[in-house]
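Next up: a single chain in structure tokens, the form predicted on its own.
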Amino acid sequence: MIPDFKEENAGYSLPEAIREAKRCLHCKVPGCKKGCPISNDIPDWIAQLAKGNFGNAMSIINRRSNLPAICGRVCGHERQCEGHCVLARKGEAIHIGMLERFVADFDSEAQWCHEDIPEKSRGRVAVIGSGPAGLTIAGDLSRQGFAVEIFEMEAEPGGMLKFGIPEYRLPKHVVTREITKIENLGVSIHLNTTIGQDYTIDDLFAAGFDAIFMGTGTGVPKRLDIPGIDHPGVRQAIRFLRRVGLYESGYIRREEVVIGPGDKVAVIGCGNTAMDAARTALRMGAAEVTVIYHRGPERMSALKAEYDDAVKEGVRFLWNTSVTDIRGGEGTRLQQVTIQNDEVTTIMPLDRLVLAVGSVPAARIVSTTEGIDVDERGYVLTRDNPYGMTTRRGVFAGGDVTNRPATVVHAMQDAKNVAEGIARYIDAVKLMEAIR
């Protein structure tokens, strides 16, 4: 049976959530908080949840997280908060992700928690991109009294949260709901607006913004040096997933997704993106999906839970194997690839090949703006004081475009630090202006 795009986990019921919350030991030195990249006050809000104080639980979560319903679904809990839970030693870690998701979902449905919106008098900030880094910057700074406007090139906000993570892991309505909460803080979002094309960084400064944040992610896939790699039957994972997201949202036709019923598909790479691409290919009707990885399973970067789910759905894995040659067939279809395992070379019939080997930033903004330096791979260079500021005064960057984070929550962690840097910078500039 071909799996569908419905969210796989139904989440906790109210009695289940309360029961799970009551298992928390409320450690004096909570390992779960140390394991959380954004230092969420996990024992505190779990204690409130256990007592049925849902509004208090949500208020505590809001202090550190702008996207709890998203983090509760897609964070690497097994390596972070839950992996550091003292009960994990017995294999009985508190299911923190499920509890966070429950609180966030319950609050959205009941509209229990209402935040005070501060007067926007500290300055104006432009945020380029509405992925996890951009949304975190917007939420944090808006809560601190800054007027924030987001500029997004797509027709919907959310970035990779909306068009990069499959629906079965992160439903689009959940992303929309979290973004609406940020808009309710007073954040404005401009859609179908590409900075570096419609407007430049200089245009934004001329419009009166005190600081600008670049949270544009990495949109240009890395390239592998394999003969035949430029054949149209070879697709990049991030672009494949984006096309599926656009198709599900009604922006493109089914045939524009390319991978379809009966296709034999292989995915190169073994991170979470590779798992998403492989499982999504099955949902688009692929007859066979094989993940090809040049190392062993102990070296894969994908979460074990994601790997286990892929195996359950029928994805095959070839370990310590590399693709050495790609042969094209008619039109956009491949004919075969040559794979090598140790010293054994094999011909593998194939229709489509998906590359999940990482990506680098696009140069659209940097090429239209003077003074923003990048490294040899195109990642934006930033400083530590004020944290996140580029070599162009007043322009900050964070998230994937700086090559620091690797997951949604790590992008949020980096963005929270940049938000502090932006606030310090604007306050200092305005103080100097007042002294003159």
Ligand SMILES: Cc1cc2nc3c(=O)[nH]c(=O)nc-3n(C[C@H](O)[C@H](O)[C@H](O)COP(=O)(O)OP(=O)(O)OC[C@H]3O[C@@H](n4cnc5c(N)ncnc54)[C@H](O)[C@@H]3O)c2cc1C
Given for the second form:
Amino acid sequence: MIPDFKEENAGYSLPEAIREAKRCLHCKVPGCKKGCPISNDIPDWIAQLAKGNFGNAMSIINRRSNLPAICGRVCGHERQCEGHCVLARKGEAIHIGMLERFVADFDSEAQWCHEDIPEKSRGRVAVIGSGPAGLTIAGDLSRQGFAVEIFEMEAEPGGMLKFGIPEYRLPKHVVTREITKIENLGVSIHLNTTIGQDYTIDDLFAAGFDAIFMGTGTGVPKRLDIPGIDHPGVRQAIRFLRRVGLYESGYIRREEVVIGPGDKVAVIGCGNTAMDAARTALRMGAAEVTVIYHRGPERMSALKAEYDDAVKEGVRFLWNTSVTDIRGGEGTRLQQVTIQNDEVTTIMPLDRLVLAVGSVPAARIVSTTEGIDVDERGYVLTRDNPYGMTTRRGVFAGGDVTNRPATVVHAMQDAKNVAEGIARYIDAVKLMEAIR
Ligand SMILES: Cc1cc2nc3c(=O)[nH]c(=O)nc-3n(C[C@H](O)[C@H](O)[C@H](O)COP(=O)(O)OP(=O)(O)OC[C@H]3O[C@@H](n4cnc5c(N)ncnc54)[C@H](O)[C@@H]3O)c2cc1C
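Hand over the structure of the form predicted together with this ligand; the form predicted on its own is what we had up.
So here's everything in the complex, that chain up top.
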């Protein structure tokens, strides 16, 4: 049976969530909180959930996270909170991700948690990019009394949450709901606005912003140097996934996704993006999908659960194998690739090849702005004091654009620290102005 795009995991019912929450031992030194990159107060909200105090549980989560319905679905819980749960040693870790998702989803419907929003009197912040880093900055600073405006080049906010992670793992309506909550804190979002093209950083300062945050991610996919790589039958995974996202949101037609029914598809790479591309190709009707990786399974960076799901759905894996030549056919269709495993060379008939070998930041902003230094691969350089400030005064950066492609919660963790850096910077500048 062809898998579809419906969310694959149904989530807990109310009685299931309470039963699971009651298993929590409320450890004095909670490993789960230590294992969470944003130090979510996990045992505290689980205790409220166990008593049926859903609004209180949500309020506690809100102290540390702006995106719980998303983290509850896509964080690597087995390596983080759940992996550090004392019950994990017996293989019985509390399903913290599922509980977090339950609280966030329940609150979105019931809306029992109401926040007091402070007056926006501490300063104005422009946030470039509306991925998890930008949304976290916006949520945190807005709660602290800053007026925040987000500038996003896409027609919808969310970054990789909307146009990278596929619908069956993270439904778009869930992302939209979380973003609406952030907008309700008083954050405004300007869509279809590319900084470095429509406006520069200097334009934003001239418009009166006190600080600017770059949370622009790593939107430029890396390529490989293989003969035939420029054939239109070779696609970049993040562009393929983006197209599927645009198709699902009704922006483009089915044919524009390119990979379609009956195609033989191979994906080069073995991270989570490769797993998503492989599983999405199956959902678009591909007849067979093979992941080709130049190392062994012990070196893959994909989460074990993602790999297991790909295997379950019929994705084939070729380990210690490289593609050495690509032969094109008519139009966007390939004919074959040559693959090499040890000394053995094989010809593999193929219609489409997808590259999932990483991505780097675009240079749009740094090439149109004086004074923002980057490293040799284009990652923005920042300092620790005030945390996250670039080499240009008042311009901050965080998330994947500084740290290399990582995870949602690591982008959030970094952004939380940068939010503190921005708040300190603006307060200090305003204080100096007042005493001058
Ligand atoms: C296919 C895929 C699957 C993934 N799966 C997972 C997962 O399961 N779990 C997990 O934790 N992580 C996952 N990740 C990683 C995670 O999505 C990223 O680490 C995270 O989104 C990085 O957040 P960010 O805010 O730094 O950047 P992004 O999410 O990339 O957001 C950057 C935003 O900036 C905008 N932008 C860029 N330049 C400009 C400009 N000049 N002007 C205006 N806007 C601009 C972009 O349009 C985008 O909206 C996955 C990534 C991919 C690609």
